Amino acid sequence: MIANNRLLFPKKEARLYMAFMYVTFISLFVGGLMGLLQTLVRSGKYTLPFNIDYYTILTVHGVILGLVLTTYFIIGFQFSLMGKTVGISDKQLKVAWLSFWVMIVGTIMTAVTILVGEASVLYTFYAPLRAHPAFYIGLALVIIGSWIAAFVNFRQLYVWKKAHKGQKSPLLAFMVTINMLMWFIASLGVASSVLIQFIPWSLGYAETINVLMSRTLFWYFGHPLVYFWLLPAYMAWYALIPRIIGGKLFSDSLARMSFILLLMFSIPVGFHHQLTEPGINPTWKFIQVVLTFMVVIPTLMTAFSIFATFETTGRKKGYTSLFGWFKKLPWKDVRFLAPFIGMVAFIPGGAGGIVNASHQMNALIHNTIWVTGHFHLTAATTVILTFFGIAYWLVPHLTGRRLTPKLNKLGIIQTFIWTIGMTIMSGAMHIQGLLGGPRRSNFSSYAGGEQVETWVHYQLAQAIGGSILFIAILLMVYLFIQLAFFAPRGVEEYPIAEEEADAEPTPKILENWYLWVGITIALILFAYTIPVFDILKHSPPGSAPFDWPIGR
């Protein structure tokens, strides 16, 4: 790698990367507030003021946190990784700014339509619920902006490879390219659905919409979206955390292979979100469930690599007892602690994912709040805590400031508050889901049914957990402001790990892009071509739109 861990970015680069961070943390506050209001309403003890609709705040929460926060953080973080490892030219920088502003325009359009009550369709925007056309146009612009960012990243690596013929690409640049390839291929599904189906339908040019096709195209995108969130966390775990704990990269080859497998097996699996959906042949559902479980392999490879790094580093420091290396990890460094708790949360989160993707067990929890609890373990704990851990060193590195001992201590407090709040809220969601509690629903007593009475305590627990989480959000926003504007001037390290001096050479086949992208496309065509033709051929008549509130 060509990175200089101590060297700050030029100001013109840092401004670009920080622009994405500003949107990220504004989104954290707004989306977190909406989440708090949701849990309070669902407790049955609070009513929204000013006739604000519950489904408006639910849509804001999902779109702002699930789509806006994650996408802006990931693209900004990945731009910084590429800038640090392969560099960025002035021309590339201008195009990167274009990607930011296209995304901003799309985000504003989408946000305004939601806030004025014209797009209470949740972040999945399932048909036949219909939003204002500006909602779909805004989503399309966000996707187009992200594609511009992706092609900037591809160009950055291409230029570097051209100037360094015969050399393997820097690991982090390779990882970014894999993630943006996956994002581009996957988002073709939702982009085609929005452009071909939703926009003409919302404008009144089409009277009906093919509901099954729209959902199939969404979940073709929706599951890889989870890995688009997760892979930047993997980047930190593989190549940044080792530096923070004073170690080295465990295996360059293993890291690359795990990312290749995630590229191949994260896209052709959308049907496991549609196991209860009629109109899809069960054989193809089964095939995509099998492909879903293939993702377990790179996940276990990642777990092995991370803990091997921990133990190897500890042994080199002289800790010889069975778990001495574990005790001596830098638990008082928030840059390590926050991502580590995220790693631990991925264990029950991954187990819940196996439940969701298993046909028989999915029948029990499908469309219950169990799924919401699972989502908050994986995305809102594993991913977000790792993003916070990254922000603690990335923001001061970009602003020329330092993570002081006081701010580090506040970060540790923030991490534990977040963990406690999420444990209470997500745990209550899982249990209520097993008792049949629905998701996506406002508070209701359902006419006093006996089963409903068993949910009430868990909905109160979710409100308690949500309130604790919002305290953690306020503290995180405060820490971001301090690190961006008020912390003492200095140089915070950009912690990219080095390879072992005697590391085995990485096989050249791992950078054969034609091979791995070709296999990925072949798997997608195999998993989707026949089912999509069946859906087009045998779908029932399309649905007329339903506007929210219904019948307005």
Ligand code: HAS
Given for the second form:
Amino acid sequence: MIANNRLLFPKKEARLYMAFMYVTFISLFVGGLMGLLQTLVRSGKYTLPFNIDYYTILTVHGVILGLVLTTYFIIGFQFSLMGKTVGISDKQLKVAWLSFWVMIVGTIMTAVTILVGEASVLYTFYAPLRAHPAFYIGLALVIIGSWIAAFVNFRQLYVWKKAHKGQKSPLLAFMVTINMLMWFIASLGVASSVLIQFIPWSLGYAETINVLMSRTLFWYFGHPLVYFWLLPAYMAWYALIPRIIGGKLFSDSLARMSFILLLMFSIPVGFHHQLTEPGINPTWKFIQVVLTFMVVIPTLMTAFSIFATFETTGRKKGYTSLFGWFKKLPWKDVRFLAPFIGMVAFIPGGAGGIVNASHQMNALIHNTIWVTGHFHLTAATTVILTFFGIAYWLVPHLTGRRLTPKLNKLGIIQTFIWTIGMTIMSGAMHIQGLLGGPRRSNFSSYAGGEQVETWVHYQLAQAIGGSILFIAILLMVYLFIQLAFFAPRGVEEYPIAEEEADAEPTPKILENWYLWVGITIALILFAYTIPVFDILKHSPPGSAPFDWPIGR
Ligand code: HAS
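Same protein, different form: I have the form predicted alone, so give me the form predicted in complex with this ligand.
Starting with the chain above, the whole complex follows.
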């Protein structure tokens, strides 16, 4: 692997990567504020001013944090990984800027449409709820922009391979390529639904929409979407954290194999979000649930690999007792601590995912706020804390500044505040969900329904957790501003781990793209062809649009 081959990026490159970071942290502030407002409203003790609609802020929250923050951070971070490992030419840089601006135009269109109350359809934009066409067109542009980024990444690796015939590609460049391949193949589903179904329907060219088809195409994209968020965190766990703790890469081959398995099994599993949906044959739901459990395997490989890295690094440093190496991990380094807490959160988060994927248990938690608790552990803790851990060194590296001991300390405080807030909020969501509390829903006493009494208090706990989280968000935004503009000048390391000198060679087959993409496509065709034809043939009549707020 080429590690740290250039101390700092040339300014023109750094500017591109930072552009993605600015959007990320603006999104964090806006989306976080909306989250705070939501938990306050759901506590039943607060009403939004100026007639602002709850579902408008819920949509802003989901879209800005789930789609905008994540996509911009990931693409910016991945561009930097590619720049560091395989390089970027001037021409590629120009096209990369094009991807950024196309995404920005799309984001602004979507954001404005939501903010003026014309698209209160939540981030899943389930039909038959209808938004203004500008919402869907904006989303389509964001996707197109991200495709341009994907093709720049593919090109970067291709050019490097041509210049380094016979050599294995740098691990991080390989991982970025897998993630963007997954993103491209998956987003074809949502893009076709937006282009063929939603845009003509919202413009009035089609009177009705096939609801089941639109949801199926959404979830064909929706599950790989969550892995698109997770894989950059895995990139850091596999190939960056070892360097931060003073160790080496555990196994290049294992890391590549787990990414290949994630590519193959992340896509043909969307039905596990539709287990309660009528109109899909249970056999196909069962098949996709089996495939869902296959995704757990590379995740467990990742857990094994991380633990092994921690232990071997500690033992090499001379800690011989059973857990001595564990105590000596760099707990006071926020670049390690934040992702580590993310890893720990993935244990209950992942266990919750396995509950969700199990058909019978899914019947208990589907559409309850348990699911919201699940993704605040996985996405908003595991993934986001790892992203913060990355930002602590990436942002100063890009701006030519340093993470000072004082900022590091503030980062540690930030991580703890986030963890406390999220534990309270997500814990309360899980319990309330088990008691039947709904998700995607404004505060309601349900006309004094008896069951409500059992869970209504947990909404107060969510508001307390949400308020603590908002303090953590403010602190993170402050830290970002410091690292981007005010921290002392210097060189912050871009920590890429190296392989052991005597590492086993990586089998060439792991870079056989035709083989892995071929198997991925075969699995998708197997899991989706018959059910999709079934849906097309046997769907009930399409639905006329529903507009929210009613009478819009
Ligand atoms: Fe999920 C719903 C199933 C993972 C995100 N999920 C969602 C939604 C989101 C989301 C956003 O089957 C809501 C969508 C909506 O709006 O409707 N999910 C799973 C399964 C997994 C899973 C089986 N989800 C994630 C990840 C996400 C995410 C990752 C974001 C990043 N999820 C579901 C299902 C639903 C669902 C259903 C639909 C529910 C419904 O009915 O609506 C698995 O991939 C999880 C596998 C993970 C593990 C954990 C391994 C642990 C590791 C940590 C290692 C730590 C170490 C350190 C080594 C098995 C890797 C330890 C140190 C110590 C000291 C202990």
